[in-house]
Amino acid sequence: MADDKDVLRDVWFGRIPTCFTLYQDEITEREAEPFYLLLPRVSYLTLVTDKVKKHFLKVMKAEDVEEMWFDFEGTPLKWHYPIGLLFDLHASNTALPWSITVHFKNFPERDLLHCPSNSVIEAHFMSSIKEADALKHKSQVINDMQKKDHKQLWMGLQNDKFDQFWAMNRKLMEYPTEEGGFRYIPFRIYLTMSDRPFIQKLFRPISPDGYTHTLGDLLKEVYPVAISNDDESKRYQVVIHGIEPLLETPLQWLSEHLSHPDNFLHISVIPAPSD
């Protein structure tokens, strides 16, 4: 793959300064501070949270609490999209810190999935490489891992650590130089207005007659409505960990460089602000 490095250091030590307030309906002995973390953009939520967690319990009675979870002015946190996807969907506009409510009770069983345990998160995070893995290689490298290689993946999530996560993951983003790219990009566009978790299809990075493609063709193919007209005003952002890549960048160094530890390219569809 391409050596922009830093690139990928970049996306992997992006933080969001947050403020996570308790509920003001849950029961405590005393009042509850806020408390205040940099969440990493590309882990999850109830990965990096356990501090969140113990500070609250200090001021509640064990039979008062239940599975913790979050949410945003309203809208509850899906643990299983990763951080920075949510602040991009969800917060993208909103001034910093990012204002997150904490519960212990009321878990929205209809909105979110539940997550006992660490094991559950992993499974998660190695079934979206697995599946990203078929549409890249058609599994060929995954496979040829071995179950260690598949623990470093996630041991270099869990521990924050780039180097650990990135010495394994390279293989993950090489392909033959002769094909160009990927056999199909994995990507997925999520829209704030529309019922559907996301929009994802099978799209090659480089056309039959050896175009290379780009965010802008993928938009057009997919959801054309994200692709304002010159005459028209912006009508919405197309938001990648917190930046509008241009249009014209290739679909496959977004994969390579863009992409989500779980090798994913998640792209928020958002309106613009009105100034």
The other form holds:
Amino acid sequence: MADDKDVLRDVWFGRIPTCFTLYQDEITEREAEPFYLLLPRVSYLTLVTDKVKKHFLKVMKAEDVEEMWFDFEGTPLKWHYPIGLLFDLHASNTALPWSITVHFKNFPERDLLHCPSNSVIEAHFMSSIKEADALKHKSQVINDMQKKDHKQLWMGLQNDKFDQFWAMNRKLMEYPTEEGGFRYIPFRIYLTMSDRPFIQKLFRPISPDGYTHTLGDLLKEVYPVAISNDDESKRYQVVIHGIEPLLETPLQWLSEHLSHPDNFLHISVIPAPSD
Amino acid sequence: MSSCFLDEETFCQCCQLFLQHSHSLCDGWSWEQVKGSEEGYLRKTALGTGRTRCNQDQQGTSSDQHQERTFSLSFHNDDDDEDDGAVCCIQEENSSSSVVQYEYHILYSCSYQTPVLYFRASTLEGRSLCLEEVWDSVHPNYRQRLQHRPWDTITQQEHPLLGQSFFVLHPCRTEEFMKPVLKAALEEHRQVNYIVTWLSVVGPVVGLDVPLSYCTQVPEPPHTPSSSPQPPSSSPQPPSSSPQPPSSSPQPPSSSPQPPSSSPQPPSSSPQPPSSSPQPPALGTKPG
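Given the form predicted alone above, produce the structure of the same protein in the form predicted in complex with its partner chain.
Entire complex below, previous chain first.
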């Protein structure tokens, strides 16, 4: 049986084998070979694809190159979503490696946020952490940290340093013993079959009478569609970090162990594969 | 309201009252409901002025390098604690004043328990403005405020209900400016509509005007039993079967702006979005 700490490591070091192919309409001086890379589930596309950019720039003229962006089967990929979430949401039931198309033109302004530098990624990441702590601790823990502590969280992620990251992040995972858990759980449930990108609501991990809420309780409350009745065949999968946790799992435990580095539980609800 | 935080139900009620006044002024606000949910947001489009790049063939893209320089202003990267080292680049050689189409959305943030202002801007030809152009369009009076307070700044974010790119004024400092206003209003037994007060602070920064009549004509929602006890003089309006139309001419502001008796009644017949989930009690009871 895995120790709880092992779970943290497994989550952090999760990887997705990916094949990057240049979009066929991009203007190249000679043919572009695909580029293969293992992507960290917990990081962000624009943070880990410098090598991809360098690879394709070798066959392109500078004037044909604008901001790089990615799509999967025609859907622009949002860099501000963690990589693992993008995969679970769009490609879980497809064959590996994950095939991503690379673009340098016609940036989809309406759909994607611009990412001109790493400081934008850092700002987004820190903003998520702040929001998560607003929910968990009324921002008390994050506000008590110094700037260098915030920096350590970011550098830990950027440089793939588990220990450096968790030395600081463990503070964000603490709670007063008498409370039994966080004030509210930072979560987002992502839907594929909806205009709405995600659902986010206030939800307590422990009820006022001390009952420990489970993943199933959360879904029943916030997105009951995801849970099928016993007599129906399962229509949806509820996926976190590429796995389907049991619906009986306590939400507080999930929040402490299966959150992304941004301290949010990113939950995908996807159609179950039909055989 | 005795707290600087806003629960979702009160947000919706404040918005509905706000909306009634907007209709009377033809101020252009509408309520957009999310399909299959009780959630919604206020929306308005307006023409304004902004500073945009000229001679752009493509959509708002400058070179990566150019934008990189500008982005260093929003979030300090140096270790100097005193000065964030923010510099706002005004690209005067390449940009000019032009007519810009703005679209404003007021959403509720359950994480911060405040409203949040989302907006996007495009030229009349339909080209989306980039962040740099939006920064350049902020009135010089407000630029300093944005520069020196990183958490008040404008960033590009995903709209949580539509999934599209918008610009946002970060909400985590809302408490700071709302708290003293709400406290004073409580002490002086004045009514305050949270949305009106909040928007009058954040709106002008991004070119959104809030006519003065909002402050005198829009009441706060009636107090439900679950919210904190209110001083006796600000008793709730008697419920009516249909909303009364507000008086056609705005009342002159008085020294203590009590809403006049003919002001809009709480809209008991308009859709009140009940909370769909057993959420914790209205957070108006928590200490500020």
